[in-house]
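Okay, so here's just one chain, in structure tokens, the form predicted on its own.
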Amino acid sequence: MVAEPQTIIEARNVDFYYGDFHALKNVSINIAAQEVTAMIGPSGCGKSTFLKLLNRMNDFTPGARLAGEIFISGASIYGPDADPVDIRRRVGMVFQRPNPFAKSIYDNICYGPRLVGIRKPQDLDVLVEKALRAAALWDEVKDILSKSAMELSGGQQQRVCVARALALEPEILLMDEPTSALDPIATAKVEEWIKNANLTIVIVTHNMQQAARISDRTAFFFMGELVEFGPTMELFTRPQETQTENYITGRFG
């Protein structure tokens, strides 16, 4: 008998609203560690809300507001002694677009660990090596880390973000379309990463394709609200709702 995959991110109730707009809809989710977790569905139906909520990525949102509870490893990120500075680099985040900072590559991976009080070039540079490894860019970078990371590819700009997140050593990484600005080569070798990281993911993706590739369970949006959840082969071969199916065979969105 196969365990059941620990619980790292629970969302209970969650309601949320840009100003008068009801944003996402008594969303509840369990979301396993060390797991790949897709979020698919149409434009605007909530799922980069909902991950944005994971590190308090909202809370510069004018107007924003959060009803229910959302917890990480047990406690409340959104509770009165909730840190959303400690929460951030718990929990890494790598946009749509490569945003490497204009500086070295080495710079880049090294921001975070500096901002949190690493000094010793030793320390930097076993964190930097380790990072870069980690996201599968080490052996493409290790002679020019003094080169700036805005002269890379963009899919070597991509993954010196992952790395840069990485470099906290984060429990989560949050991915909002990390490939929608890659080619197929740049997109392969960050699906192929994601695959082999070793670690809890959660990636909004419109690439369904995508999704079925590299993730282990698959959560399905639509107007706010979570329609279904589950493991990915199922509900893309056997899905439980009607909405779903619609989806996923193309009949709308």
Given for the second form:
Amino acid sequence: MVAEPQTIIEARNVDFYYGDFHALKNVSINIAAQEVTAMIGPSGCGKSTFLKLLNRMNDFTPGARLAGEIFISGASIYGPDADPVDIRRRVGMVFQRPNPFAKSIYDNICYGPRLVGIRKPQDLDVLVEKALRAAALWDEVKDILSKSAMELSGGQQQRVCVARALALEPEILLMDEPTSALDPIATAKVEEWIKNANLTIVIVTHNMQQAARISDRTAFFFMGELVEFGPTMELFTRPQETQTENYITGRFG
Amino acid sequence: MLEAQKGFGRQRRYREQKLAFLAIRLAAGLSLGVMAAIIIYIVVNGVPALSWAFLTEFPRDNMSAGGIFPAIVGTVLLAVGALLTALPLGFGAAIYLAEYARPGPLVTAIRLGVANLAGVPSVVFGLFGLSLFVTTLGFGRSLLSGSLTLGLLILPTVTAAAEEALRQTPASFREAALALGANRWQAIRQVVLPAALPGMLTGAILALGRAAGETAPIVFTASAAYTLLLPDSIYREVMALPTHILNLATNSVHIEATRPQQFGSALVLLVLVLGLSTFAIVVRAKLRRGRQW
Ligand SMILES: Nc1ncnc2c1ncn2[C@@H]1O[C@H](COP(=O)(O)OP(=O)(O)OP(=O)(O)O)[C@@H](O)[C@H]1O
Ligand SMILES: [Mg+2]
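With the form predicted on its own done, generate the form predicted together with the partner chain in the same format.
Below: every chain and molecule of the assembly, starting with the one above.
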């Protein structure tokens, strides 16, 4: 690493509540552009909650409340001028379980582009191929694009979901345990893709080896707090906090 | 000794299992048998009355001759009318309940209302339709009044089935669409509805099959004992198969002489209703292909 990389996501003193439940406590973090940032921590510590704040998916949770500010490329995404729909297009998301629509592979990939008004078949064809190539799925499905995405294997489905998100050419991709429902071979393919991807990725994972394999930086959350954040190698080899050390050495789960 | 007990226990469990299976088989066989008996009875008695003329002609000679064409047409029109009434209302209510409504007293009340409505005897719907559509709104005894009444009758079933189908579509579909920049209505219309539609339609068509066979809701609101012509507007009375059978069997001049017509009509009605159910099942199977989750 030559220079300090450019910050693309900045969270400043973020507190988040589900009703009375204080799910995130004063979280501040700077996430670097073009890097893979992993979020680890025990179940229920707020990783998914934090991730969903970054593309305003928590807007749909009744009774949820946010304090603090989050900036993407310098603009506040919860400010009065922010457009949640626009933010979700710039910040894509891949979920824990593959969730392709009950539509053809082609229509799955086209869903986002069609929403923004791209309708010409020639344009869509180009986008579909590009997105599927980017998700390393093109060769496997190029002859069966009209087949239902539900008929693919789990790993292929998850890469359809990646391609579907990529078709909008997002600046950032959020991934919430994207390989937890996949077998080792499918996992390896998705990991391979993440390592070579040319965009900012924030990934939640329960698998510390995975975090170590694919991420540049790692954030450790514990009970709603961001305990430690730093380059992945350092965090795993020389953790600064006892809680981090206990967690990565498996002393609690 | 312990070993012996084990063996004994196993033997007894085995016997119990055999007995249980036998009872279940008997129950299944019995209900199947009763159903088959009814169908065979109607087919055997109805088939002699069937002919091309029976299906395509108007009744003659005080219903003792001729066909049941206007009753078939009337039943189909009433069924279509009921569907046109119940689908928009029922699907709308189901979408509201499943997708938009925040849990609370209002939603609980609506859902209780829907559930209770499903248990109301059909004759009550008939009287309600008579008072509201026929009299108060002045639609008279007509295709319109009958369709609206039948529509209300199947509304709770249509709503409940549609809500169930919507709830069974995974929340992850919604999330995925929203995360791609869809608004809530787009997510529902483009992703949730297409996925839920087979289930929603199946429920509706099954309900319709039931409605097509109902007598009480239309006897006061829509059905004529006899019409000279097919209806040329929604304000006309229509003949219908269930009320036609009822009339022949209770009111007609020649109750005995019209037995073949009664069974013939019953058979046609049965085929119509079973046909609708089969159609519903085929539609579901077709639409579901490659869409399991
Ligand atoms: N919609 C919600 N309403 C109320 N509480 C919620 C909601 N979603 C999450 N929580 C609570 O917030 C806390 C953090 O949840 P979150 O899903 O962010 O955890 P997580 O770190 O992603 O856990 P996991 O590793 O199990 O996915 C948990 O205690 C959870 O019970
Ligand atoms: Mg989570």
